[in-house]
Amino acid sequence: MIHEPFSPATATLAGFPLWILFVLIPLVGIGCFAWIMARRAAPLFKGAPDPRFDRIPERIVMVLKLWLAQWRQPRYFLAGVLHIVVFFGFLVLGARSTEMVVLGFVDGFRLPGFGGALGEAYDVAKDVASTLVLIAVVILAIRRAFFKPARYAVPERYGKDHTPEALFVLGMIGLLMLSESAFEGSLLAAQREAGHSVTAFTLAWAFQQMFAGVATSTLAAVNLVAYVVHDLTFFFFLCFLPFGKHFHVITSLFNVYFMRLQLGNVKPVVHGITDAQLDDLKSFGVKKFEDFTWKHMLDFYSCVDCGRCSDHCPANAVKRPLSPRFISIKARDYAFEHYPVFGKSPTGDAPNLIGGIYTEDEIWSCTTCGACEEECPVGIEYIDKMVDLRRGMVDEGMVPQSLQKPMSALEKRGNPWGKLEKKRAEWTAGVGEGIEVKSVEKGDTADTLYFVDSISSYDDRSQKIAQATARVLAKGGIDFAVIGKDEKDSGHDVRRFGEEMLFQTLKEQNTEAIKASEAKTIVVNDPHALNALRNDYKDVPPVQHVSEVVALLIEGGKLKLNPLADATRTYTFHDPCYLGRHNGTYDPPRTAIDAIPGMKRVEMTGNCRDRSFCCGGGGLMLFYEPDEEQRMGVVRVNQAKDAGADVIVTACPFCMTNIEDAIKVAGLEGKMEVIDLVELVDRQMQQ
């Protein structure tokens, strides 16, 4: 250990004991902190009740790779890497603030274990995290000052730019790092007789050449005034977190390990709530800041302001009036407006947050597509606030007048164009000669059950895809029967859109004809059919997508297909986002599609598989009448063009219908093509 030749410890002023005030201040910082922790926990408390205290070890894994990896920080490189060092940074420099701060009442103070080899490793380590670190807020400083990415812009109607305070914040990381080093090259200068070094190049290295021949009795006071910086801003530090952006660094690791681990699934009304009991409740969905879960709430507090969110969010993307990254924001601000830190919450009523925080169109405008949520490296979970905010507006009426006829159809008929329920099957017709599908209805049983879902079995174009997926199902030697007229829509948009009755209603009819079915199977070629089957319900069959059983077909040497009649066209898929973000199943399309000889496919880089970009006609988004400057099928298209393609594969029929319409808009048709995977399968099929 280096013998110190003056110590914050032992350090007196005008006859006055210093380490009396080094005591006092870490003292008083805690003291601060903890008072100011308990009032920003106050809303928590009384938020609804949110179980996340199951599944340890997979939360314990989550918390290792996002929040220690960092694992989505790099999407962004630059950014991501300078995060990454400053994170890093301050875990390897948390055991030398703790040092430090010992240090002004304990002389020569060393954490136990440090006095050795130990020590003098950690001592480089450290050395080397504070000049990084240094750097690195250096870049993001000129970075956020002079080259801000527009995805830190805040709009005026969502208040004051944030740039004020992240120069601050940055420089007092810098402070810390300028402070420590000062403090340890002082000493180190003063030391210069004994031989004491220290790694070269280092903040603390150029401190002690800076100090080099400078008189004892001024290096002391150089090295008192540094750790006095040091202390006071550490602990200003900590207790400033809390009143802004910059909170996620004490709450990100207690977000991360809260977050949701099911994928698909969206939240009950209420936790603890049995379906049977919603009759019971007298309100449903989120109206008031303290109708959100604590969870939710702490999603607010541990934004990072980053706008990964909505720079990936496609409703953004077209200027609809929604940025996820301010429904974190806004909720943020109104916690720390109406539960402050200082003074007593604003009296009367909670506002309600429709009309207040936010507006109708906001909440109507997200397609939950789940980028934001994909794109977040801390956890933060958009979804369900959005059906929860859903369901309080439905509850109160505030239904947009182009998605009031497709409910009332739902409920009366079973299917948002309200035809009749015995027109279900006629798809089935114009499957082909020699190709008999099963029905329930006709008192038909098979091992596997096509469940169809309402766009292919109503709508025209879909119905092609319904009857190729029947001919292609028939051709690999599987079995398999429909429902027919008892079966009704899968619900899943429906509740995603806030109607959880009606939901519950669809799930009970569908549940019961599903049972009647007998099957052990079922296969859907709607991605929404399948999140609804396999995340929505309870107590069915295995739920897979047609391109996952295509795919094990033609592995399986069941279904051959022969060569591109014109092997000149260059093809791309894309993700439909509740096939891929929400159910995890990107590859086996690709496995069929790259199957076909003579195929040349290429990637939307940078917009695909958990990237891809929604094409913004998602269940009853087909509709809802957005303000919009552009339609996201239109970026879509433009996107699949720049790749190089132009014939575009998708795996959802609401996907066709969308992306069908905006090449026409863009004024590609001819130029381009749109094709589903298992009609480009049909068409590509040995007979």
Contents of the next structure:
Amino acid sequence: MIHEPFSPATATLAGFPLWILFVLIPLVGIGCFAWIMARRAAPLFKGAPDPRFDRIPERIVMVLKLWLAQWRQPRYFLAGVLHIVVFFGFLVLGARSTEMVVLGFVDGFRLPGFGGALGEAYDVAKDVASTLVLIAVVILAIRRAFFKPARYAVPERYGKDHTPEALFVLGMIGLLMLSESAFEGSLLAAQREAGHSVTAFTLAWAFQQMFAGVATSTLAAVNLVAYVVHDLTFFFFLCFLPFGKHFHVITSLFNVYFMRLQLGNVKPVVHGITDAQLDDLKSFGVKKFEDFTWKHMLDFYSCVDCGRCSDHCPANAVKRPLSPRFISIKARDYAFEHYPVFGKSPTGDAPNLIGGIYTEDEIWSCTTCGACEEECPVGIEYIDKMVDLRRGMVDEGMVPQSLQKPMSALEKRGNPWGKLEKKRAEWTAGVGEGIEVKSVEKGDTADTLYFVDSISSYDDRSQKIAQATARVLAKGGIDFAVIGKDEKDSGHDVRRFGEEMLFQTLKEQNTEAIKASEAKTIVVNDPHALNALRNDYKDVPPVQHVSEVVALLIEGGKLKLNPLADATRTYTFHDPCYLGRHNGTYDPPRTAIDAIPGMKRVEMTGNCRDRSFCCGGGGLMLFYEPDEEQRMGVVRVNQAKDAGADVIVTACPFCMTNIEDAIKVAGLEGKMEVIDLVELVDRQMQQ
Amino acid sequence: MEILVCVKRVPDSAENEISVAPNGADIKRDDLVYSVNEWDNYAVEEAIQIVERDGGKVTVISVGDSDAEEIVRREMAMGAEQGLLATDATFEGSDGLGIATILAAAAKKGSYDLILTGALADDGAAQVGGMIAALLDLPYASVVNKIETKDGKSLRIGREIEGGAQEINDIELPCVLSIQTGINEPRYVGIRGIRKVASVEIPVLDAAALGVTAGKVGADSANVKRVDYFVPVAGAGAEMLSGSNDELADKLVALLKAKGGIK
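Given the form predicted alone above, produce the structure of the same protein in the form predicted in complex with the partner chain.
Everything in the complex follows now, all chains and molecules, and the chain you saw is the first one.
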């Protein structure tokens, strides 16, 4: 593009050459930005270690997927698509903005390589981009100001509404688009005779049309004003980003690059400290802000305030005092206050987070279902933070009385009910005639170990699931044994409730018992046990959930299923969090269900698979007495009802307990029923 | 304030299946797990909270064999600074008065402003606290569910009265209080906490150290002796109410009022 007849680099005001100003603006802007970023980075250097510099190819894939391809954005369709428009607009306009800045002091500057056809193609792209961004920004502003999607609301206890900030930023983006286009349009209008073309129906084109016939001197003034507005807005915007939710424009790339890659696991107490060294640690968990890892601090900076996490948080849905979005926002506010850009940090001892920005009940309210993390477009993690905060609370003795009893029982008896160890395998007596369940306790061995875990061993209702599991495995020709009295609780939720040392003890006892069994594979019916053995334990044989085993047996023709006796009922599958989201097993249970002749199965659309809604939580969550308006299970049962189902199939004994209770609470007894997948297969299998 | 808290190791009814031994004089003990008596745990928490507020020191003592050390250590992990274990072969089989005699002797060895016990124990008779007070000639209040420290000379305490009423008293220090559950929310003690105090020495006090003679403690001097132990035969079945939901509710309310459940 030719910058004649006028250019900001050659412009003067009352004889003063303006290029000096146009050099100063970026110098000051970049200087301020560098200072602000250095201040913002300060707490990260005080954070706990978090080695995330490995697995580079996988991290690049995540960046390409989540950041560049905006993978999770369209999960909320309108907002997502609009964001994608703005995001790609920014990417495209990055080059133009650089050019604009330099044009202030280099007459007719073009980026290297933009002199020919590439530059012309780029000009088309950037004119289209700025036009689309402006349209998107207008729609977003209207949406924000008038339609006010519920998930953006800020409950009173969390402070003021964030709409003004959002609108201010949208206004700035709009101003950037308009000023750039006015700059371009005024120039194009002046060059009209020279035959310079511009893509029709773009903003720049609109300005060119608007300015047609205007005197060149006026156009020069418009051009200069547009330039100054763009230059100032651009650097103001850059320096404004790190002061609020739009910090994500800068941090999201890094946040996604360093995001967690593994499913199901929990971070160690301190990275780099082995289990054997845990006793030497002076303090456990996160008690003060600086106890968070640097990546968790980066999470706080990166929160977009989009509310998607809380929109899918079951605790938030039933009005427990937890909203994951504000776990981030409150911590970010804390960081901004205690590590300010201007002025000194508050002096004195750093305050405790619990009792400061968080409450005990807030942190205990999380079921670790993982819905928030699944939804977050920039890869913020919450479960590890919850676990770390709980570790801190456990270390300080802050554990609700309702949880102290089961924890004590787990310590003494290896199960949360305090039942006798010697009765752990009593359920095997009820498996039925002709099936003798092998037991390591009695000296039996088998290739497959059935790890039963506490609830299926002791709870009356769940024992039926264990018995069905034994029958199905036997029918499938799998040679299996149970451990018996030496099996302890897997400790899955002991760990997630922050009692790391108790978890370590249970893990050691189980690892020893599993090794002594000489089994080559493990099968479980409880997804929590699956996750513990697969992702928390080391040195144990590979673990499969019984739904995976059953699907294979059916596909291999080893299990044949009878048609449904009652074909009038409609089934739906409830994905247990620790089978689905945390272990990626979505299809095997559906394969097994669909293999039943006459089966009519519906999905709880919008609330299935990785958007499954937690039943209320397993393990110790069964004992916790939350402050809530409704049970999660009731919400779930109503979702199933709305989907047109009257039978909920699940694959987890805790889901069974919660959903069975919820059916009663929802007043749907007799209309809705719940059955475990393995019970369904047991009922339908041909003898 | 110097506070002595007396704690007892008991089989927790929540984590055991309690059944009577064949000889009828005890429960079957071979498959039991033990913990600190729940009421005593509240007493220790209360003592720790007082010391956290006003300064001082919490000492925990238990009468028992060497197994009792684990619960003393647990209470130290909670925050008690000092642990004591009163152990002697002659202590075995003591009745309530015998236990109170041992604890009173231990209390005399220190200079405590306040002595706390649990209001009762899972397997106890709610008698030791009062007896310690009598033996030491100190004021005593039972079933205490609230303690306010005042000027260091007295305490303002709340007591739970039958039927849910609350009574407030001032009591002169030093004194003995028996603590009711619910007075606070005892903090959690995990394996990590116990390991931290695993190597702290717990002094053992025997009969000689305490200056108690065999004539006052032990099975032979016990004036209360258990002669039988059994599970009562189940009585008649539950009373079934009938009628509409409203009638049922009215009947239930009437019954609860009659039995003192509600007012």
